[in-house]
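A lone chain, given as structure tokens: the form predicted alone.
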Amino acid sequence: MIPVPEKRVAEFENMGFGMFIHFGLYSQMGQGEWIKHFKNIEDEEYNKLFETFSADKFDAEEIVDIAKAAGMKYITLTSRHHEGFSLYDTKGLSDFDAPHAPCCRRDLIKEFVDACHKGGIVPMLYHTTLDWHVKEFNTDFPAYLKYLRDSVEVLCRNYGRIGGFWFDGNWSKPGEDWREDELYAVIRKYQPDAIIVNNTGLEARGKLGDPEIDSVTYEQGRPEPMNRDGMSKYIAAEMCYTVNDHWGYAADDINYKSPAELIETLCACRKIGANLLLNIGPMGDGSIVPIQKDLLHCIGKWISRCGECIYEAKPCDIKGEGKDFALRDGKKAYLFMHGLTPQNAGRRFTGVSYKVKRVRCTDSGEEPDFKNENGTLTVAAPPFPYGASYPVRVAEVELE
């Protein structure tokens, strides 16, 4: 038996699509997140990067008012990432956060949080669980660890409502006892509503981690369908993804995706039920990358016209063929078609044990002709309209 999703799950599921964002010192570097690690770079050198940061162009008005036009819902930003530095304030426990850098001294979450709130986007964190920062990840784990419990409670008290918890760097140790109970236990006590995430890594995308993980990870690769039935709780699934192959900003990676390979990524996710969360890295003063920008309005464009069923329809029993599927939101079922052309515009769908009274484009309100029967739906889609494109076309069905 499959288990009936808790309420906060339920809500993550209908939200479909959210915004990644990394931000932090190594932005100003324009090599990537990693680049400490990659190019070896001590401490005292790496960290002249906190004297420097200020985060002038930072404006989370405008970052929530780029996500909505994108059609995301949530964004999960980077409160601290693996280079210990926090963009909030530690209350104490670190003078390595924003508010005390000194061409900065802001509170970057809060202003985060609330332009999420006044926007209606959903906030979420990032928090690092690997820390180059803080002596005590090698020398006193247990030290560490209370220090990372303290660092969440901050983030769980002083922000209102999260909507999430997702951390990253358990798999540094894979031998160690991190103690998640403990560490979910503050997040339950003080934001029982959040969910929590726990990144597996590359190399174990979509493992269940601790009971009190609310979803999988699927880390640069696409979801596979979940087996949930016997499971003790519903968990659900979430990809998270870059533009282009860096998560933090990297000024000579222009290997970026297209809009189609994008959006054929979001709709292969809701194939399954599965989120995608999409990344972007913002420049070292915290404004957003043109392209990166452009690229988010294409798709905001795409599911303006075809895509708004990707959040609360669910996978059905219809199938379609290759890439082709199908959602069902109640009486309405929604036809997924890749690569539609004149010559390639006739779609079959099994599996579809209901009368078909009206099948409709989403785009342009075209009503294709259409043959239902004996549980097979063929589609004779009609070619675009000249001057408009789209990677996958959405047909609306209506069931008796």
Ligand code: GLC
Given for the second form:
Amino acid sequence: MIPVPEKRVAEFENMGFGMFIHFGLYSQMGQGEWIKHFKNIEDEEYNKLFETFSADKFDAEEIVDIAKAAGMKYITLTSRHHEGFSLYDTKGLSDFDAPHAPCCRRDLIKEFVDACHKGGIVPMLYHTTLDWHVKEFNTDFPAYLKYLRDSVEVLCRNYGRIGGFWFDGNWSKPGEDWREDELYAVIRKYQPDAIIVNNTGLEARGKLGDPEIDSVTYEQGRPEPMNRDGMSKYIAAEMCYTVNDHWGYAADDINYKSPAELIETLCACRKIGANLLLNIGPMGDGSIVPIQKDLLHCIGKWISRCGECIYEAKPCDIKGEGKDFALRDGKKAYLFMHGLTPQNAGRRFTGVSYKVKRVRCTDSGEEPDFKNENGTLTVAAPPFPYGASYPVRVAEVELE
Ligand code: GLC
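May I ask for the structure of the form predicted together with the named molecule now, the form predicted alone having been displayed?
Let's see the whole complex now, leading with the same chain.
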């Protein structure tokens, strides 16, 4: 028996595609969010970034607009990363936060959550559990855990509805008792509809964690189909992925993925019902890197022309060949056909044990010839009209 998802989990799955944002003091160095660790930068030196942090160009409304145009339904922003600096007003728990940064003096999480609410995007918050700034992390772990819980409580109680919390860092002390139940109890108390995620990291993708967790994570991988048979509750899946090779801004990382690769990745996630959480790393002043914005624009164009079905349509019994696959939403099935050229336009899908009324390309409205025999549907997809080309073409199939 596959358990029925709770409402918050079902809603999370239906959002399908979200934006991940890594932004912090490290963004000013432009060498990724782990630079303090990799370069062994002493606190005294690193804290100079606190003095210069302005976030002058951090424009939450613009970010929300970019996410919406990309077809994203939620945004997960780093409220605090491993460096220990908070983008929010910690209400006296620490001075190492954006409202205390002399050139900033703003609560960026407030701006972010307000802009999301206004724009109809679900705000989610990444929060580190590992902390390089707070001494107690290594000297008095129970005191540190209380600080972490109190920090999360501040986020739960001061910004209105938060769609979810995305924790990251428990993998840094695998032997420790993180008292996860106490942390999650804070969320369940103040934000009962929030999704709880705790990244299992690169070495343990898709691993189930504490029973309160609502979704497994696949950091930079390819999600595997989940076997939910017999689970005590339905757990969603989300893969986080970044546009180049870093999460935080890295000026010298030009190893960007192509729009085709990103769109195929989004499709590969939806193929098994997982969400894609796609990361961008704004620059030190908070502005969005132009190429990152352009990549998101391409994905948004693909979704609006071809892939509007990715939110509601779910994995089904219809199977494609190679990377091709199908999703289903009631009486409609959607065929995802990769890399179409006039030479390889004939595509076959099996498991179609229904009468097919009509097949229609979602981008052009053309109705290709098709044949449906013994459960195999063969579609002769037309070439793209001159002036258009999409890495994945979607055909909507009306089933009887
Ligand atoms: C890793 C890294 C971290 C990044 C995260 C995103 O756990 O430690 O820097 O935020 O992955 O998935």
